[in-house]
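The form predicted on its own is given below as one chain in structure tokens.
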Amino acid sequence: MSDPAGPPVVRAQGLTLEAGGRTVFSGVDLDVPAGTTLVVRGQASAGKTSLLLTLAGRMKPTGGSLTVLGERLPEKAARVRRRVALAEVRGVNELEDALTVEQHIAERLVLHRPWHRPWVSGDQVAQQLERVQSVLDRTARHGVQAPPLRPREFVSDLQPLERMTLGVVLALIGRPDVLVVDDVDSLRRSEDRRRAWSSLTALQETGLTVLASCSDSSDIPWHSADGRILLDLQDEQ
């Protein structure tokens, strides 16, 4: 995990991004430190998504400076992208409606095995699934119940905060140092929205640095004390 006190995880300056004939952003300023929240606000077509693919090395920027976990982007994406892991992502890296919820875990924990041992054990996953109840029961502590994954149980049938939360339990797989969690209104009801920012704000107990989005930040639960960083992004379009 990255050392709270050394230099920002992320720093952008005049960061810009144009593609299609448009800009995307422009100007972005960011110096984010070690375990705090950075919550990127903006409406629909304000380029949300994409300045959090390109803060993770998996867009390329076409303007300014853009420093994350010490490397420089885009040149050493490659070293970013085994740092910085995306939460469930829609049209990047959608969770499969017809797997379980421990199908998920098995076909993850194979991508971070040697190329030579490609399969996990039943005790393996099981492993896994102790260590999710273990970051679900540090919500807990703070007052927030995350729902419970129940392993058999296929992603088609899960809630949207159960989803969600699917989502962040496979990007810790990895033990990531930044954690990607995209337009967190896509939880409809208020309260999913309230307890999936406390969930976030747990997990940075860990040293975890997280980027999220979202169009309405009315649910957060604003504290000096929580380490959230706010970044307007106006809508280009």
Contents of the next structure:
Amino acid sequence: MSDPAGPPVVRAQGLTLEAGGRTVFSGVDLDVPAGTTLVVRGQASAGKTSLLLTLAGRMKPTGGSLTVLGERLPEKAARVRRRVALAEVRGVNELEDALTVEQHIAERLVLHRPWHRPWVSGDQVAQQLERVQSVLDRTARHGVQAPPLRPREFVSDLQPLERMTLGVVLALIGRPDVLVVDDVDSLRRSEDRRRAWSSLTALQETGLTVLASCSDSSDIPWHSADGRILLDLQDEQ
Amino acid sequence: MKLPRFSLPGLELARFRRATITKLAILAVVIVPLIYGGLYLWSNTDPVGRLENLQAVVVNSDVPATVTGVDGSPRTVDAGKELVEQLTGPDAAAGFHWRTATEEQAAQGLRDGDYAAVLRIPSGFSAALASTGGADPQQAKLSVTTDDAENYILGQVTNTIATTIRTKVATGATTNYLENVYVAFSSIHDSLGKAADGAGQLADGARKADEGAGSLVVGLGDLDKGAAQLVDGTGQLRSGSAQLATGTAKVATGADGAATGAGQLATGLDQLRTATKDLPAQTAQRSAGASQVATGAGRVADGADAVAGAANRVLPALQQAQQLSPLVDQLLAQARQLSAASPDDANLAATVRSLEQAQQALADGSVAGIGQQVQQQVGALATGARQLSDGASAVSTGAGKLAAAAPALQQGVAKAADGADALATGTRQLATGAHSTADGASALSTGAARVDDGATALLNGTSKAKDGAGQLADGTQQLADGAGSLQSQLAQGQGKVPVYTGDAATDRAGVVAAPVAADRVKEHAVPRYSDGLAPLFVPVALWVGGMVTYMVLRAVSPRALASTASSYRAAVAGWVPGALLGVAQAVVLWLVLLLAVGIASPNPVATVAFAALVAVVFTAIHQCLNALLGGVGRLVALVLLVLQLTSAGGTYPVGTSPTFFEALHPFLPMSYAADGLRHLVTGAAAGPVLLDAGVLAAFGVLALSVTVLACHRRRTWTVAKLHPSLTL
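Which structure goes with the form predicted together with its partner chain, now that we have seen the form predicted on its own?
Let's see the whole complex now, leading with the same chain.
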């Protein structure tokens, strides 16, 4: 459950990333409490993905200070990586078009098993699917009808929202403390974008901290109690 | 029940299950090593064994030669023809497929590439070969021509074939020659045996000679004594014969006398015969007269007695002989009368003569001495008268008988005369013979002298012979000893000279002619070229297979890297699918090699298992290179492939390579893969294989460890990776 009084999950001061002679982002100050959603907003190529990867311990900042989950980065990046999960990020961990939903889930399950038990049974996959369905049911109670996952569906055949949902579900299999969802408004339909945001908000109830990005936040159903923090990234010119 | 339905390799490979083309891609990955290794090894199955598919020609210009064989009989050597028959015969086994051709055809065919090689047999080939057993051996030469412009390797192979042919021919020729030598050994052996036998006979003979010489010494001693006796004898003979000569000379003289006497006797007897012609008649008369004489003689006797008496009485008177003279005269008168009456009575005549002497004596005054004589004479007279009387009586008687015998006497005289004639003749002959005898005896004497001289010389000679025989006996003793030694030495010598005949001589000749055996012994020999290549080309193929595998598979799944799972899980997740494909590659490759290409291995299961290990290790290395270096890793893998091909020692031993490759050899995994497979394919000891497997496993663990580190590193993205400017 969320504990707004607890230490912030993410604390950044003057966080800066420069690469190839250009500044990706600079002077980012953040204080993200647990159980909240950070929405990083910016133009394309404004450094949103790089900032999210930096916060997830998957990219090294070149300036400023950053503490995630009480661990200093980039020194303790490995610890941070185990607790911060990525939903599908383009260019980093795309889903495999030729695999089914079920196979993706099985793959992620196996990755979290010890090396000497390198496989999972169909039952275990089914149990995981049930857990996924229960999560989806929970979002539904918030009035957001997320599409159910059809286990035998190939990823290439999934609807964009279903694909994003699968990415989130896969990320959650490792039971992370922080979930990173990149480019939420890449969903073309505004209805999908709204459902996505609502679902992410619903996930906060499990104590999850969500780090998300978008270029247009107009579809976010804003409620004061939603516990969202908005960060605008300025496009470097 | 938790069925192992989903696994990372399966899920990795499941990406390719959706479409046919991606399924084919996986199949292609599996068979890439098969295409690479299988086809190569198939094409190289037995290149040398198929040399007989290549045409080669032999040009025979040889002229047969005549050579004298072991048994001394001439035989013809036609080595060129034999070689051609060997090469072109049904079981030639001489590399190429040989056939004969003319020089022009051969030259043209070699230029056109129709023939792989041309073997030329020169005209003096047989003569040169035949000369190896003679006084002036010549080297027989063959010439093999190939064209490197057609194929260099073929030239190398042909060199080997040429050497084989040359060795074969040379060995055959030398064998013939040495065979003669060994048979000659046997002749020497036999001759020594005969010499030893002869020496034995010589020793026996010498012993007998020695015995004979001993006997000779004894005999010569006897001979010497005999010669001495002979000399004595011949001395006697000499004197005897000299006496004989003297004697016979006298005999001859005597015989002459005898002959003269006999002649006179004959004459006398002839006269006697004549004289006695009337004897019977006279004797008859005489007989009558004799009777009268006898009567008268009786009277004479009486008278004589009276005289004697008178004389005795007279005798003293004789002292006065003068006084007696008349009486003597009287007596003489009376005696003369009586003698006249009996002129044939010798006594009377003698008496008369005595009386006359006495008268004479009386007359010359010596009667004094005569008295004695007279007495004696008168006594004798009386005795004589008595004897006369007796004699007369006997005469008378005898005359009677004489008269009776006179005819016989006459006849006897006649016969005597005849005999005397014969006697005279005989004695003359005797005289002649005696002369001859005397001559002969003289000659005999001369001869006997020579004999004696000879016997003396003989004696000297026998003495010397005796001395010489002693020396001879010593010498024959030494000869016998020496001959015995000679025999034993010859027998020893014969024992030391070996006997080689027939097959033994042939075998030895073969051995000496080719002291280095032509047999090539190969440990763990592989039957064919491909079997020898497989230990290198299977790892090469699996290396290439590993490269291809990670061209299709991702070394590490990006989802795994981005996930919250640990890095080693991500590394293993990327390796296991590749490893499974590698095992599939190894198994498929080896099954085809074993079953289709026909590469043999005494332990196929271990071979396949080792190859699978090689594949698993190689995929780990390729995954490592890809995970560490990305696309550049494939380039590195390609460079490593070339380095390993050159330094693994898969074909030639790595020691034959330059030092660079030799130094690199122990640090590259393919060295151990090739080594292990070579031991497995050839069936050598398991120890090196296990060692190789251990080293390979270490390479695999190292590669995986590096992959884990690479994964750890790759979990941090950069802006460049996020927006790559170059995609490999």
